[in-house]
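Starting off, we have a lone chain in the form predicted on its own, written out as structure tokens.
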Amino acid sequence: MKITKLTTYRVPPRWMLLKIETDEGVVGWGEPVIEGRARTVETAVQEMEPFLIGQDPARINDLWQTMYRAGFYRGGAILMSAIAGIDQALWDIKGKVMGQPVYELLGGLVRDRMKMYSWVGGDRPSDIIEQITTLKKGGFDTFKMNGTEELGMLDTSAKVDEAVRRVAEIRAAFGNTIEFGLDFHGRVAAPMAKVLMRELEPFRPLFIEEPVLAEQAEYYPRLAEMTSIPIAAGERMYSRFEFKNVFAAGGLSIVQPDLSHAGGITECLKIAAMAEAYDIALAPHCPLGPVALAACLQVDFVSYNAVLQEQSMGIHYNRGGELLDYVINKEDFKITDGYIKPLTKPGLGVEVDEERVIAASKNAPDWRNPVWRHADGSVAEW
């Protein structure tokens, strides 16, 4: 069997989808996407066509270190989101060509269902108990928000009060019937990051996730030792190299690589693996589309450490598309109970409707995230 052609498509709402055809008529699709950099990461997958054309979508090892080491340059953000649609379709061609979902090519289930969460709120947290207590009524108890809005390195105790009133006001209406993480989304510098953290924790968050800059992980065990909330982080972290560090440092709980941004299945099962041995949980970002997720799904099925899986299904970011838009067994998606079961379809379990990938892409829109600035005028971190 061998390569023939890679097609991108960019659909609505900020997500972009890979075809890699074959000459015996297998296909498998893949999500190689930079929410806001969906076009550079396109061009990127079309410089690695030359790597793949004509070769054997089998030999998926080869053809990823090829890909990551035959460039010279490598790693980051837009090169290893590419490599990571590529092999997510690979993996699909795998196992649709042997009958099989490719958690039973990784050896086999390690669960029978895997907990999933939901995002409330929005950029800027609001209505999260409506929200709450609606999607508690579709079986969730689970959620993430983010914690603040944009907040500066020196920033006012009304900030801090107002971040901890909206925490308060949850766990007043709910108690412990629910569990929720706390997205400080690389808004929070140090200085503010110890002193929110110290404020949250009699509410008991489930984690805090990033509470400082992937850059700044030097202040992860710093941020530990004083705090007993979880530290979760790792959606900008590209390969297992960045994270072994940051694991040798210690700090994290929770670690939350991205299957569409850090080098597709084959890598995240390393990085999990890695995360294993130092005893940290495994809770895979994808605030993305069906293909991100079915491959979330399929490490999740094999890593002993997965505790939680993020989905995108009503996420404030969803605008012009939703998950299931577009996948024909919307069934096999079924979140009961605030579970999900393996997906028992060959390859990565889902069926693209290709046609309302390929009408959507016709008119899809150049997602951005908003740039927000302190009162002073100078950027904020989003």
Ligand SMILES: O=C(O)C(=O)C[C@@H](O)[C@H](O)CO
Contents of the next structure:
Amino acid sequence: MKITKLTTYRVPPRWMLLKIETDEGVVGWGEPVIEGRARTVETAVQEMEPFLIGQDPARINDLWQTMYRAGFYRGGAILMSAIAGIDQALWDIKGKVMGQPVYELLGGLVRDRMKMYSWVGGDRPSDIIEQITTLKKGGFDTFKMNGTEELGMLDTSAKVDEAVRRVAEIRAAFGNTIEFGLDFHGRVAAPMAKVLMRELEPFRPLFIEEPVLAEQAEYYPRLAEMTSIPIAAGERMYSRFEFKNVFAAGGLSIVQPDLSHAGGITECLKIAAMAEAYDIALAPHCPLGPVALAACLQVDFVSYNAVLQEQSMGIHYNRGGELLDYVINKEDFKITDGYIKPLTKPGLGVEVDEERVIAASKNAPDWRNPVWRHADGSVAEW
Ligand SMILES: O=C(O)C(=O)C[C@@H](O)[C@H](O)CO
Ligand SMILES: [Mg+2]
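Alright, leaving the form predicted on its own aside, put up the form predicted together with the ligand.
The complete assembly is shown below, putting the previous chain first.
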């Protein structure tokens, strides 16, 4: 079998889907994208196409290593996202050729269902109690929200109290009938991370995500020394070569690689296995589309340390497109009592509605995250 064509489709709300065709008619789908840089990743995929055309899609490991190593420069958000989407599509092809879901090709199920969580609250966390109440009726009991709005490197007690009040209200409303992670989203600098984490400790958030920016990962062990709240991170790290230093330094309790940013299934499987060796839980990051989520689930169902899976249904980014808009087998993505069952169809387990994708790609927006500013006019971490 040979790869004959790669086609990228940028689609609302902010995703990009990749179709890889072969000379035997088997087609694989991937989701190579960096939110806000879809066109850049699209170009990176197109630059890899001349190498891939004519290759045997079954040789995923060789294609992965060659895409990673043969260009001399390697790693980073753009190249690893391009490789990620191509890798996902190659595993989709392999599964379809073998007539098996990817998890069967990776040694079979390690669990019968996977725990999911849902975002609440939006960019500027609000209406959280109402949103949790609604989603709780739908069976979710685990949530994630932004921990703060923009925050200065040094900020006021009022800002700290505002963040703590929001969390106190959640616990007052729901007690321990729900769990919630707080995403600091890189908005919090190290000086304020210590203050916030100390004040939030009594409310026992399930985890605090990106307590500081990924480039400040040396703070994870120091923060972990001062708090019992599990520290989670990973969406802005792109290969096992980045994660190895973080794992070895300690402090990380939950690793959150993004299957569409960190090299795809081939790489995230390795990251998951490395994390397990350090007793670190796996909770893949996935605020993206259905192909990315399907790839996450294929890794979750073969990874013992997988504990939680993010999904983007109802997320505040999905304006103009929702998770299942481009999926034919919507019923397979049903979440019951906060859990999802394995995707059992061959390949990634998602049947892409190609007509819908092509139609939607005709007017795909160039999504960009907002640029926030502090009161003094300096740019704020979003
Ligand atoms: O889902 C998360 O954990 C996020 O932090 C969302 C962020 O990754 C946005 O997708 C960036 O555009
Ligand atoms: Mg996050």
